[in-house]
Structure formats: C-alpha cells, structure tokens
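Take a look at this one chain, the form predicted on its own, written out in structure tokens.
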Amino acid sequence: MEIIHVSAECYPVAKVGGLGDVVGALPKYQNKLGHIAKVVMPMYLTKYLYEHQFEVVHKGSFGMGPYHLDYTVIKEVTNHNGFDLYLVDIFGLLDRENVYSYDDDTFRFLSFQIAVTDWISHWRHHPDVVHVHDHHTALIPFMMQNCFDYRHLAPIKTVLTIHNAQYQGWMGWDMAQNIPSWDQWKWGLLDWDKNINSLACGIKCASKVNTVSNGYLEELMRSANGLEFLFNLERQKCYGIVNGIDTEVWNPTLDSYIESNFEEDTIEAGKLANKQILCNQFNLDINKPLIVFIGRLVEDKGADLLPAGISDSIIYMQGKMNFLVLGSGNKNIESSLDSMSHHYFGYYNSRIGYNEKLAHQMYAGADFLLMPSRVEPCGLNQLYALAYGTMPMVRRTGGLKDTVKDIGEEGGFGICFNDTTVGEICHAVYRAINIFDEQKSFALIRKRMLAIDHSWEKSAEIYLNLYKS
C-alpha cells in the first residue's frame, strides 16, 4: 500500500507541535510494516533542508486567481528519516524560516495544497491513499474531486487527521477564485457558517476522518468551535486513534539527550543520576519531590495558571517540592514565570524557550510531569514521561483521559483531577507529595510505567486498518 501524507509540520525538519512529531514518526512505521509512505510538506528555510541533500524531482505551474505561480518539488536522497521526504518550494511564499505567523498564511497553504495536488496529478500511477492533516491540508480531498484538471484522482482514498479542532483554516468567499476551476454547484463543500471552511470541507469531503484520541471525538460531540453539529453529521465516517511516541528517539536506554541512560532494572539510580544534573543546573533540592511542566506557555495547556499554582503550593506546602519550567508562548505568561525564579530561589526555576536536551533531560530527571490542560486532543507529553518512568499529573481531558489511569484505580499510574484551576493543580502537588514520600510503592509504579506500550507500532496498525476499510 502507498500512502502519501501531506502536512505543514513533519519532525526533524520543522517542528512546532505535536503534529510535527506524529508526521515524523507514523509514516516511517508504516514503512517498517512493510507499506510505501512518504511525506510533503512545504520547503521552509530550516536548518535541516541546508543540512541534507535534495534532488529536483518535478517542476509545474498553476494559476491561482489572477496569479500564475511555478513550483518545484526536491526529494531528501538518503531516506535519512525512514520515510521519503518531498518539499514543495513557491518562490516568496513557502521559501521562509516560520512555519506559521505570517499574514498571508490563509494564500501560503493554500498554494501549498494546489501545488501537492497538481503534483500528484502528474504521477503516472495513483497512490492509494492520500492523508491529509489538519486544516493546512484538508482542502486537498475536496480539490482532488471537484476541480476540472483534477478529477481523474477522485478514486483514490483519502483520510484527513485532525490534531487540533479549534484551528480551521477559515477564509472568506473571495477566496473562491484562487481554487482551480472547480464544479461551482459543489459550494456547499466549501462552506461553513458563510464562509469558506478549510477543516469542515474536509471533514465533508475525506474518505474517512480520525482524531489523535477517542475522547477527543466524544469531546468534539459537544463542542468544536463551531462543527459540533458536522461532527455528529458525519460520526459514522470518524474514528479515534491515539498517537504512538517514536521509541527511536524517546527511549530512556538509547536516548542520547540525557546524562544518564537506564532501563527497568536501573531506573532508581538512572532517574536520580539525571535529577542530580537538572538540580544542580537549576539550584533545586535533589531529596524533594521534582514536578515539571514542559510545553508551551498557552491558556490551552493551563500554562496561565501555573505562577500562582506554584507559588501557592510552595507557600501552603512549605516548600516541600521543587518546580521546573521549560516552554515559550503568551509573553504575559513567559514574564511570570521568568520573574518568579528570583522570588522562589531554591524551590523554583524556569527555562523560558524550547530546548530538544534540556527537554529529553526533564522527562528522564524529574520525579512528576503537571499538564493541567484545557484541550489536550491526544498529547504526547505524558506518554514521553511514562517512557521515561516520570508520573504525568493530568486533568481529564481528550487523550490525556484515555492514556493516564490514577493511582487510586486498580494498575493505575498517574495523578488525574477534572477542572484546570488553581485548586486542582494545588491538591494534585499535595498528592504528589506523598506519593513521592513512599519511595517503595513510588518504585513499584515507575516500574509499570516503563511496561506501558504506547509505541508506533500499535496505532501503524490501527491506521492501516483504517485505510483498508
């Protein structure tokens, strides 16, 4: 089976979240199992495209409204990821060093999409299925059906992945014009609430639809920023799929981020080891409990919340804990946190930014991971923690519900509260305190974390079966 994935994030080449490192890894375990998987993506100005050697696989032009634009697709020749890496360049508008964040991003990925699409189109065989992700990608099914020069590639399958519902690619009717001519009667494809719905026109138009989790979906039932109706609509076409994590590069014996590999039989004196590392790095106290929060400093992940729910905790609890924070995002929430390591030396300290090492070095020092999330689709941060025998502290929500079972349950492994506020996050800290206190039992369920499989290998599966019905 070939299967061509089509995104605007693909881990190592450009990362912003967790939809780089699932397009990253998924189809290069497809690949193991014995499938042809290969990725596009746009060509930005990244580190990796002037570290790696590409070859000029195709050239082509459309016309875009009143635009005429020529585009160039390069292959990656080493197969250095696992998989066959593409890149789309369009001269002025793919060719930049940012993923996101540029005004015209709406007309940016949707050139992107006419070019993927026209590429393909060009092919003397069809791929089997085409998989989109996310809205930066979603129009693709409905171009691939319903534009004149297109049609011949409706027969092929395609599956569209929603990582993250709340952004979806809206853009007015005037629009309208830059698509390739396309059957005007199919409108209806195209909109949402009166305006062109990049995201709902996929959901419309995909073969088949899936979620990064299966309380995800439930969640997107009741409330989706505007599609909770489409959803219900087209619920018999959509399915959940909890991601995997890449045991290639998050696997606490191999990784070489960290300071101190271990495995199940070495994890007490590993995790220490690499502990010993961050506290002397960040002044913190080795014999007290360690809670991290690793990610970005957003009102979606509950960052807003984090100053006072630490300060609290570390007045009302005396201290008993240290706090380590590594992430970027809202400037209001970054100048909090920052300012806070002089207030709380000692017991506190930040890294404002993203740091690959220091991250790896967190999940395999810190004693708990804190994700008080208000969206959380699926996560992987709290299954990179349980790789790492670090016990995620989750609020119930979208992945984080269906991957982390709480000690107070049978085989559970983790700290679960219902509500992202201060309150939870404080009672939360309390619990972890003394779960940390018994240092036997806290050994014992390290240990069961370590034994949870929550690799690629499984969830290839589970899309492969996917893709053959």
Given for the second form:
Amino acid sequence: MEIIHVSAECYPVAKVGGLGDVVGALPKYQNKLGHIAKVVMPMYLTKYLYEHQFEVVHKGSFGMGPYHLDYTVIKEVTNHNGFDLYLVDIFGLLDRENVYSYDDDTFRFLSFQIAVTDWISHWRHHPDVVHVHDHHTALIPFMMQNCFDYRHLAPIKTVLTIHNAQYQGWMGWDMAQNIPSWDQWKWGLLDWDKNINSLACGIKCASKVNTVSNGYLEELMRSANGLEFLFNLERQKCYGIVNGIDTEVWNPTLDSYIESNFEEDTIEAGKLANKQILCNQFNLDINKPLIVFIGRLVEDKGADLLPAGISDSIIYMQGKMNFLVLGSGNKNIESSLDSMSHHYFGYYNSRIGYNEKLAHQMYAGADFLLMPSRVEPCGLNQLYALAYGTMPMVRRTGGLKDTVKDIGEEGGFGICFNDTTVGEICHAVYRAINIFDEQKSFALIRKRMLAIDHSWEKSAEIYLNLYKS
Ligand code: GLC
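And the form predicted together with alpha-D-glucopyranose, for comparison with the form predicted on its own?
First the chain shown before, then all remaining chains and molecules of the complex.
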C-alpha cells in the first residue's frame, strides 16, 4: 500500500508537540511492515533543512483568490528517517523559522494544502491513501473531492487523524474565495456554525477518522469544543488508535542524549547515575523523590496549577520531595514557574524552553512524571516515562486513562487521579513519596514499567487495517 502522510510537523525536521513525534515515527514503522509511507510537510527554515540534501521533484503553481502562487516540492535524498520526506516550498509563506504563530497562519496552511493537492493531482498514479493530520491539513479531502481541477483524486481514500480537537482551523467565509474553484453546492461541507471549520470539514469528508486513543474519542462525543454533535453524527467512521513510541529514539539502552544508558538489569544504578546529573545541575537532593513535569506550559496540560501544586506540596509535606519543570508556553505560567526557583531553592527548579536533550535526561533520571492534563488526546510523555522506568502521575483523561494503570489495581504501575485540582496534585505527590519510601517494591514496579510494550509495531498494524477497511 502507498500512504501519503500530510502534516504541519514531523520529527526531526520540525516539531512543536506530539504531532511531530507521531508523524516522524508512524511512517517509518509502516515502511518496516512492507508498505510505502511518505511524508509531506511545509519547507520551514529549520536546521534540518540546511543539514540535509534535497532534490527538486516538482514545480507547480495555483491561483489563490487574487494571487498566483508558485510552489516547489523537494525530496530529501538519503531517506534519512526511514521514509521518503517531501517538503513544499512556497516563497514568502512557508519558508519561515517557526512552524506556527504567524498572523497569516490560516493563509499559509491553506496554501500548503492546495500545493499538496495540486502536486498529487500531477502524479501519474494514485496513492492508496492520503492520511492527513489535524486541522492544518484537514481541508485536503474536501479539495480532492470538490475542486474541479482535482476531482480525479476523489476515488483516493483519505484518513484524518485528530491529535487535538481543541484547535479546528476556523476561518471566515471570505477565505472561501482562496480555495481553488470548487462546487458551490457543497458549501455545507466546509461550514460549521457559520464559519469555515477545517477540522469539521475533514471529519465530514475523510473516508475514516481517528483520534489518538479510545478514551479521547468517547470524551469528544460529549465535549469537543463545539463539534460533539458532528462526532455523534459521524461516529460510525470514527476510531480510537493509541499512539506508539519510537523505540529507536526513546530507548534507555541506546539513547545518546542521556548520561548513563541502562536496561532492565541495570535500571536502579542507571537511573541513579542519571538522577545525580540532574541533581548536580539543578541543586536538588538525590535522596528525595524527584518529580518532573515536561511539556507545554498551557492550561490544557494543567500547567497553570503547577505553581500552587508544587509550593503547597513543598510546604505541607515539609519538602520531602524535589521538583523539576521543563517547558515553555503561556508567559504568565512561565514567569511564575521561573521565579519560584529562588524561593524554593534546593527543592524546586525549572528550565523554561524547549530542550530535547534535557527532556531525555529527565525521563531517565526522574522518579515520577506529573501530567495533570485537563485534555490529553493520547499523551506521549507518560509512554516515554514508562520506557525509562519513571512512574507516571496522571489525571484520568483521554489517552492517559487508557495507558496508565493505578498501582492500587492489580498489575498497576502509575498514580492516577480524577481531577485537575491543586488538592489532587498534592495528594498524588503524597502517594509518590510513600511509594518512593518502599524502595524494594518501587524497584519491582519499575521493572514492570519497562516490560510494557508501547512500540509502534502494534499501532502501525491497526492503522493498516483501518486503511484496508
Ligand atoms: C497532541 C495531543 C497529545 C498527543 C499528540 C500526538 O499533542 O495533545 O495528547 O499524544 O498530539 O498524537
């Protein structure tokens, strides 16, 4: 089968969040299963672009309202990532340093989607599946079916994977003039609540839709930022497929980012050596349980409660634990987490920013990973933590509910709580301290974590079955 993944992010080319990790891994595993999976994404001005070789494979142009845009598709020459990688260059629009957060993002991603559809329409053969990810690419199925120039693509099957339904790619109806000449009778496919809604359109038009866990899909039926009715209408073609992790990247035995590699037999010494590095660097105490948070500092992740959760825990539990936070996002959250470092010196520290190497070191050296997410479609961090023998402390939501079993249950290996509140975070910390104190049983649970298989092989198969269906 030939599958074309279309995405705004793909690790290691450009990654902002979990979307990048998934699109950087799933195609590799689909290729390993004997299929041809390719990735196409915008050509941003990233380090990756300058450090790798590319060749031009297609040049084309299209009209976008009053504009006439030229685009170039380049292909990475060496197949460095285990799949063919194609980048779309549109001068002045996509060739920027960041992935998102420009004022003209709507126009940028619309131009990207048109270029991709236009490019595929010039192929001499049809791929079996066009697999689009999140709202930035969700208009492609519509364009393949309803734009007059691209209608010969209509028989190709399409899959939309929703990594996060909070963001839907809304735009005013004035943007409709920028979509290449389309069948105006079909306006209802673009519309949701009097706006063009890219994600809603993708849900209506894609052959199949999936979210990245079953738990999240169930939640979306009840609460989906305005799309719950649509999810219920389309539920027959919606599936939940939990993400895997790339075990070539996230593997304590091979990881070149961490100071001390380890495997099941050497886990205790290995984790301690990695913890020592962190404790030295961040002035923390190796004898106390180290609880870390890694991720975007936004409300969806419950990061707004970290300052209170951390200070209350330190105060009420007499500093019996240490905290370390790595992330960036909301400026207010960033500054309160940053300023707390002085106040709780020796108990807490933070690094504001994105740092892949430090993230790996933290998974390897920490004892616990806190994820008090309000919304978590799948969550990859808890899976990375498990692979490094770090116990996840998670709110029971979406993919976290599906992938973490509380130690109170048989075969459990994590700490679960029901609500994103300061009180529940403190209670989870209290449980963590007690678990840490029982060193022998904690060591056994760590081995249990390492034995869990969250590799992509299984999920990659499930995606293939979805395509076949
Ligand atoms: C988004 C979600 C996260 C998920 C990731 C990859 O970032 O917030 O839960 O794991 O996409 O699917």
